[in-house]
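Presented as structure tokens, the chain that follows is alone, the form predicted alone.
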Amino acid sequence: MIPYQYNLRSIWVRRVTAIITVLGVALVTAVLAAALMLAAGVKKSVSVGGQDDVAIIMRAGATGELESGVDESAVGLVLSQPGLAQENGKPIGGGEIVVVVALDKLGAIGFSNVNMRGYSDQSLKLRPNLKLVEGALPKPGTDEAMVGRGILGRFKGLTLGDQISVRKNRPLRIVGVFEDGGSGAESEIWADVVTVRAAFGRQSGVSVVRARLASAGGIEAFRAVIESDKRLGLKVKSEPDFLAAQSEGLSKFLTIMGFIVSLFFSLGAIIGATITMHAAVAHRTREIGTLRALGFSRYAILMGFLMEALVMTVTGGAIGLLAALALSSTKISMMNPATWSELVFALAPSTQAFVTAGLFSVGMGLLGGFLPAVRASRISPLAALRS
């Protein structure tokens, strides 16, 4: 084989050039990380808190919360079913309502849909990673609310000790901030349930009901009970499961833009990588015919020049995971298509994401310099001697 030093040495000299394919290589990872980090971000976002304990029942048929109904009457029935936890003798559970409000943006022109969210007591003790980091709890039964730090200070009226204006003559008084583990709730208003019913005029039923199971594994008995009594048109599932189905839509949607752009990036570099090799494969005829001649043989050369095109794009791939990872505690608010609201998360770096695209970037380079390699392997060693 060659020895690396000659190769290394022969990058140095075409180092413009080198630069230039390096730094291709590097924005197309960059894309291409950053692409499957916002993926990995919704997903944390959307699926963060979820308990195999706690089951989400909802109207048959409904994909979400805003598009589900349950009828107050059948909050009761679902209560009242065996395999439910006990506290105090009352089943650990209730119904939310989730309504969608639009509030103007700060900073942007416009306006966007936010969750707002009617909760009660039991609501709170569903959510162990809940917690208030200002302010006081809405008092139940008045026109107070708190905001989820996600959205806190992104739309007018959304900061501790604001109002907005949910219904014509009734504003809410934004007096708490909470947190919960960076889950989606943060991109939430929370207000009593009472307060929510009666500004939106939704007091015959719930959008969903919470409910803690006395064990995690008693969701299945507790589905067969619910979606076999047909009067009550309900279906269940376990927490994980609906905010895994929450996130899978917007976070394949990233996915797969993060595919396509970083294809079409991708071929730039390619061709740019495989132009640098050309042009070195022109330049360095006669160099080639001394190592032939010098007993090397065509799957040396061959090997050689690849080695160059790899360790070219290999090091834009660790460039640009390095610029994607500096990225990792950047928040973005995207509209989530699963809730038609606006959805606040950070990127997040994974295993899965740094592979992907440094793969990518190894694949780049043997793409790239495989023509180059292969041309220069065939060159004649009399031929390149006489030239």
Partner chain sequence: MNLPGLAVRNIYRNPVRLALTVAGVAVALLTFVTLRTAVMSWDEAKNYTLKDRLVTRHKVTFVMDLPKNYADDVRDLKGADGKPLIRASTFLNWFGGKDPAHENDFFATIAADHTTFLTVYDEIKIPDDQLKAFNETRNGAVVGDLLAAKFNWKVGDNVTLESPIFGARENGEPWAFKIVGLYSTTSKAVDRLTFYFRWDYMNDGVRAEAKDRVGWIASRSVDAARAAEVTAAIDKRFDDADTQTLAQDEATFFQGFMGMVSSVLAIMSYLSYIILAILGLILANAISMSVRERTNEYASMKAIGFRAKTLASLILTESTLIALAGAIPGVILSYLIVDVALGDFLEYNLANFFPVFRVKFWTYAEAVAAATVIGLFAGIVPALTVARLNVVENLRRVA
The other form holds:
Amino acid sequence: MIPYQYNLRSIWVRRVTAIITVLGVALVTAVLAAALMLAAGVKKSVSVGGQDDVAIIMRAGATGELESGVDESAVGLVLSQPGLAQENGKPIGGGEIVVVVALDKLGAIGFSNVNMRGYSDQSLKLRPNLKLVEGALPKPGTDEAMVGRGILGRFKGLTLGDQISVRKNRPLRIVGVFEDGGSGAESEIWADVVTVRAAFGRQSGVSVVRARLASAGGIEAFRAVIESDKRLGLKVKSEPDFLAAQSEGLSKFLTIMGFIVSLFFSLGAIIGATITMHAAVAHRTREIGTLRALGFSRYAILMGFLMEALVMTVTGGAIGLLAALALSSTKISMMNPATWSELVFALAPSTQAFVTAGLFSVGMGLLGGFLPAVRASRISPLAALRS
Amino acid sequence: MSAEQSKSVGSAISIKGVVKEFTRGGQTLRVLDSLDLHVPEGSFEALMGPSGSGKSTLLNLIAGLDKPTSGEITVAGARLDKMSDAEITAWRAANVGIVFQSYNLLPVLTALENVELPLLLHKMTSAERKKRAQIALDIVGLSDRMGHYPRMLSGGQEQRVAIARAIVNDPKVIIGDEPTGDLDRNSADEILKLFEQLNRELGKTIIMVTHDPEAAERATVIRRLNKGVLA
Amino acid sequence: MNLPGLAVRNIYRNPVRLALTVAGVAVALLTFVTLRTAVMSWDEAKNYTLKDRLVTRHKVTFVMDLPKNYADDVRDLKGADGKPLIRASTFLNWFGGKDPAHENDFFATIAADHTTFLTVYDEIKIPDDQLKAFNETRNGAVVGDLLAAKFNWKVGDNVTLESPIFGARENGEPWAFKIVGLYSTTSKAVDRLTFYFRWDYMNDGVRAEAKDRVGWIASRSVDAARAAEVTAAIDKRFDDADTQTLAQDEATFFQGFMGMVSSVLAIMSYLSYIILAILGLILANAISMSVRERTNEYASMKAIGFRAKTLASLILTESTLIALAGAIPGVILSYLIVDVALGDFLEYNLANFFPVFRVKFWTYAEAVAAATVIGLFAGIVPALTVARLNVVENLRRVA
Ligand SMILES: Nc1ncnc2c1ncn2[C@@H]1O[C@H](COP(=O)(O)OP(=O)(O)O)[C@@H](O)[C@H]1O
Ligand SMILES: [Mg+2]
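Form predicted alone done; form predicted together with the partner chain now:
So here's everything in the complex, that chain up top.
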């Protein structure tokens, strides 16, 4: 093998070109890593805080809370089934209603939908991480609401003390701001379930029932009971399963988009690497010939030049990953098609994102360096004699 | 007319008390030390001396490629040491022709186009440019190679193209830094013949650095430079 | 021979590098054009909307509908002078239908009042005999010709759909439709991928509390110039009712949806700048390399008497020309891939998201201008280097 210093030094000799190449690869890697971190961020924020022993009971055909409807009569029936955790002789659980409201975006044209959840004191028991960070909890039975920290200030009316209108002369006043460990609930408006049902004319029922199981393992038995009653037309999902499905569409979309875009971007970076390596080889014809004359094999030359390309792209990859990492505190607001409403989330660094983007940069080096390396390996030892 | 007068009036090149120092890594190297030189118009001079004695440095000063640390340099009537870079550049385009040891032709241009190159610096129609370049190539005996690219020419032919390029502007002074250094005997002879011809028939002032005593013999004056001082 | 000519010849000196650079610039511009077109397609689609077509929906949320009598009230709305403000009006419901045979293919299913629908959407064309059949068949449906081609549906076919919103029909029967017609359109304001069926058939089948409710009302005002006045009149009409409305002209309505995709559009804009940065790096790399290799030539030219300014402009010309050399195939490639291939594909298959996906002339212009300017900038550093080139130093390396 050629001593690696030979290739490292020649990168240094052509450092301007090398730096330009490294930057190109860094940009591509940063884009891919950021896209994958976005996808991971969606997953994380939607599924964070999902508890194995919380069951969600919804309409059999529904894919989300918005589509689902559970009749008032069924709520009592569901909660009276065995297998639920009890407190003071009563099951822990209750109905929640989910609707969306169209609100004007701040800092962007148009409106978007925001999830509004009608909750009861039972809902709070099922979310141990939820805590008020500002203001007060809405008083039950009033037109008061609290807003998740994620969407706070991102829409018209969603600030403490402000109000949004849901019905004629009955605005909802925002009296509190809450956080919930970064979960999807932080992108919601919460108000008393009775208030929301009245405002949206949903007197006949709720969207879903949430309940705590006596044990996480008890879900199968509980499901068997609920789902066997065909008249109810309901299904049971564990909270983590349900949440995972809510993030699937958007995170898949972001992942696929990320790959497509990076693929096109990487063509540019690969061409850049090829240009650099091609010049590096063309300029060292005499040197390479000398190496061959000294007895280095074609293979050794090939590997030496591939390594030279790899050193550049992997360095670029590392810089790109660092740049993506620097973005990880950035909050993004995007519509989640699964809930029809805006989800605010942060880019989440994940091992998968890093490994994938890292491998991508290696791939760019191999592809960009291959042809020039082959060319280098074909140089005849006689080239050493030419001037 | 006194000797002194004839020197300054008829001088193509007049150098008085020129010092040239280079500073490298904190050390100052005095390459030319209070050098005086007068080259009369129409003279063909050879400059000899050991390697590192300052020959190239002196030629660069004459061509206005570099400036003296101190002293006066007058070439073709212009005080180079007092001129700005831009002025020197414009002056050089009209008054000196340079012939390099390694020809330095542009590989992407044909012989004719290489010769035309300096004419682009002057207002001139392209037809006129071409005609003048053809004349210059004719003088160096290469009218049959006008469309050839440098890589299709021999070293001697390349150097003749370079000479054509140097004279196409009709400069008063031609300088050559080892113009025959890379050439075999025969080619070198042709180049030297060409220089003689330019000197005799066109009255060009030529100053040429060479290591080759035979080449130096062709010149009318031989000067020797040693450790920055003319002998 | 002249100086630009020399720049051109310098470009051809290294054909492999030239080919790579041109390819790099072309691919980068193709990516740029694709991203810009995706961003602009929303704006572009807005141009097809009609200023005199108004959409009236629930003020607070799309999940709630309006009482059917609102549709009558809108239709009969009069101005202060007692003259009608609306010349045609219809009402529609989002059905959310899914075909179990095409589980993973989304398509829009909309219940429309067949008696008034075509007066508001007069871009929709249905052959007379098929229109007659639609009027005579209660469970009849007219389907966009592109959707029909996609699913291989023909006039006379029976299709059963499921609706997660409405569940089964009240009488327990499935939602069974008969395709009685195929429609085409004369404008891109309406897609050709929707499954329209009769509103009365839907109203028969829904549960009691969902009966006589309409999702939204679409109307044509008497005068496009009075859109603002008419929409305000509609909202005012229901201001004291339990349910308030939000009436908008079609363009404003459409613009509202931008909010839902604004972050995706913003990301795509950022990406289009990043690809320009990559383009700049490719050009800077190529030009700085070429100039470096030719340092001695520039030194000799300087020695001959060329001014720094001349040499710098020679290099800038070269780098700009390379960028242009890549921009031309880039534009051609963009036309073929984005405008022709991708445009057709998206407009036929994803018209709900990209009703119009065509490259605007300005996008091409933007791409070429960006490449040219970037090419010029890419040459600046090498040009300065050569302008500052020390002739003596560089000639010494050779001699
Ligand atoms: N630009 C420079 N910087 C530093 N030293 C220089 C430079 N140019 C020439 N020299 C030094 O000046 C001396 C004379 O050089 P040169 O004129 O090229 O000699 P010659 O042409 O006679 O061989 C040498 O010692 C050389 O190293
Ligand atoms: Mg010398």
